[in-house]
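Take a look at this single chain, the form predicted on its own, given in C-alpha cells.
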Amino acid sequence: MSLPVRDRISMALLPILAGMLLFIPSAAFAAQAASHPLADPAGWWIWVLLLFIFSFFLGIISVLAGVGGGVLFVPIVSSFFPFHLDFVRGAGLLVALSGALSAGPSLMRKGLADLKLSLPLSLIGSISSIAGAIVGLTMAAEKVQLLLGIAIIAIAAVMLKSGKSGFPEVKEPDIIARTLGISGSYYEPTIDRVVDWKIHKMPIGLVLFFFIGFIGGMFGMGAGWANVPVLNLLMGAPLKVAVATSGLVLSMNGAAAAWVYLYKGAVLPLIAVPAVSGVMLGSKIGAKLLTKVNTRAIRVIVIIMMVIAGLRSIMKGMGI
C-alpha cells in the first residue's frame, strides 16, 4: 500500500532535517571557539574530527581503567576544546548513558546486574540527578568549571585509595534489603561455583546515591567511580554484581538528567554524535585488549590525566 504524498514528502525531508541538526549548531559555539588561540570558526569541523578521535581513544582507556567515559570526557573536553561547558556536559551524559545501555541487557541475562538492587538506588539517584542538572544549568559556567575541577581531583583521590573486594561477607541483611527481597546468585567461573549474595547498610547507601546522582547530573558525568565502591565496599555486593548493577543505575540516572539538558537545549548533535560514536567504537577495542595489558598501569595514567584536567578546569574557572 502506497503512502500519501504528504507522508512521502515528510519521509524524504527527514534526512535533510537530520543534516541540518548536525551542521547548523556550529554557529552556536563559533563565538566560544573564536576566543581559543587555536580555533577558527570557519574550520569548526576540525574540532569535531578531533573530538571523535579523542573519544575513540577515551573509549579504549575507560574500559582498560575500569571507569566510565563520562568522568574523563567532561573535564578534558571542557578544558581543552572550544565548546561551551553546557554542551560538553550534555554530551558527557549521553557518553556515559550509551555505554551503560549497551552493556546492560547482557549483564542482566547473566544474572550480574540485579534489578531489585538497582531500582531503589535509581529512584533516589534519578531525583537528585534531575535536581543536579537544573542547578548546574542555572549556575554561571565559570563557577561550574571551578567546582568541576575540584570534584575531579576529589574523584581521582577516591579512585586512588578505593580498594576492591571480590566477595564481601555480609552476615545479615538490613531491614530494607530484607523487606524488598534484595539478594541473588550468579555463576562465578573463576571458582566454578554459584555465588549467593545479599547486602546490608541500605539506608547509608541510599543517602550516598542521592549525592552521587546530584554530582552526576550537575557535571554531566557518569558515576561508576562512586557507584561501584559504595555497592561493593559499603553495601557488600560482590564486585562483579557491583560493576554490573552500577551500569544499570547509571542508565536510569543518566536518562533522567539527560532530559533536563535536552529540554534546555544543551545537547547538540554536532558534539554528541562524534563523542558517543567514538567512545562506543573505542570501547569495543578496549574490551578486546583488556586481557593483554596491565590495567593497573592504565588506571594510574587515568588518575594522572584526571588530576591534570582537574587543575586545568580550576584555572579556567578562575579565569587563568
Given for the second form:
Amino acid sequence: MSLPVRDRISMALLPILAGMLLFIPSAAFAAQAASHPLADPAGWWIWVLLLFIFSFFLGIISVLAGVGGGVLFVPIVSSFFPFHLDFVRGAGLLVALSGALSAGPSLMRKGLADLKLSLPLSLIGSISSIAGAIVGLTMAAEKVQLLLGIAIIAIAAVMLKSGKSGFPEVKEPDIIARTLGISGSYYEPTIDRVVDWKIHKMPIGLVLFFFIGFIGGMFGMGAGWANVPVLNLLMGAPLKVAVATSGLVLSMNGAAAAWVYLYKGAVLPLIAVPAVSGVMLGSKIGAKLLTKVNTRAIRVIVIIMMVIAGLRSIMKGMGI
Amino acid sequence: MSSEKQKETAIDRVQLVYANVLDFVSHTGMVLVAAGFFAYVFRLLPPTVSIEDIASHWHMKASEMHRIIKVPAGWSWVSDPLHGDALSYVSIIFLSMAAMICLTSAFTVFLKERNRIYTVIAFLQIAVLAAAVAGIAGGGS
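The block above covers the form predicted on its own; next, return the form predicted together with its partner chain.
Next comes the full complex, and the chain you just saw is listed first.
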C-alpha cells in the first residue's frame, strides 16, 4: 500500500524537522566548550550559515503550518543557538515584520488585507508592543526565557484548540465598526463569488489587541497566532481577511517594538539579516509547496516542535 | 469570469495608495538588506567593530555587550556611516520605517478625502511610530 504524494512529502519533512531540533542543540552545546571549533569567534560564519539554513526551513514550515515565522523563530533560536535572547527577540520582530511587509501589497490589492480594519487595532497594539518591548528588555533574561517557554506552550494549546470559520455570520456591526465604516468585499475563487463582510465586537477586540501587542513586543514574536482567532472568531472577519489583516497590523506593531530593540542595541545585522532573508526565501518555497503537502500533518508537527521548544525554553530559564 | 468578479470588489483608493507605496518600500528594503549585508560580511567597507568581536560577545545581554564594544544602535551610525556594519544596520532601519512611510501616504489621502476620523487615527499611529523612531517611546538612552 503506497502513501499519497502529499503524505510522503509530509513524512519526508519529518527527518528535516527532527534534524533541526536534534543537531542544532548539540552544536550549540559543543560551541560552549572552549576547545570546540564553533566556540572560536573566527567560526562566526558557521553560525550565520546555520541560522540562514534554519530560517529557510522555518520559512517553508511556517507557511505550510499557517503560522508566522516569528512565533517559532524566537523559542527555537533562543534555545538552540548561542545568541543572547535580546538579539534573538530583536531579529524575531524583524522576521515577523518583513514577512508582513512582503506579503502586504498583493493582499491589499485583492481586498483581503483591510487598512481601515487594521488601523484602530494597530494603534492600540503598537502602543502596547512598545510597552512590552521595554518590559521585556528590562527583565532578567532567565525570567523572560521562562515566561517565553510558558507562553509558547500556551500558544501551542491555543493553536490546537481554536477553530476557524471561513465566513462567520455578523448580523449587526457594533457602534465603533459602524462609525469607522469598517466593512469590505473580496473575490473568493473557491465559491466563485464576491464575499461582502462586516465586523462586530470591536470594543472587546481592541482590548485583546492591546494584550496581544504587549506579548508580541515583550517576546519579539509575531502575533498572528492570536490576531487571527480574534479577528475571525470574535470580530467576525472572514478567515482570509483575518489572516491578511493580521499581517498588516503586525507590520505596524512590529515596527514600533523593533525601534525599542534598535535603540537598546539588541539588533545585530549579523543575526537579523540571515534570519530575515532565510525566512523570506523559505516562505516563497513554502507557498509553492502549499498544495502538495498535507498541511494538517505539518501543523501538528509544528505544534509538537513548539511544545519541545517551549519546554527547552522553560528549562533554560530555570538554569537546567 | 473571475477577473470580472475581482473587479466588482470595491477597494478604497487609500488602500491602493498604501499598497503601491508598500510594494516599492518593501522591494527597496530587501535590495538594501542584501546589498548592506554583502558589503558587511565580505568587508567591502571596514566595520565599526570586527565580526569576530561581535561573535565573541553575542552570548551577552545587549546592554552588557554595549559596555564593551560599540556596535551601531538607534541613530548612532549617522555620525560615522561609512562602515560595513553601519550600512547593513541602515537597511534594517529602512525596513523598520516602512510602515511609517506607507502611513504618511495614507494620511495625505485621508486628509484630501476629508475623512476626519481616519485622518486622526492615521496621524496618531504616525505619532506613535515617530515617537518610537525618535527614541522618545522608551527606546532612547
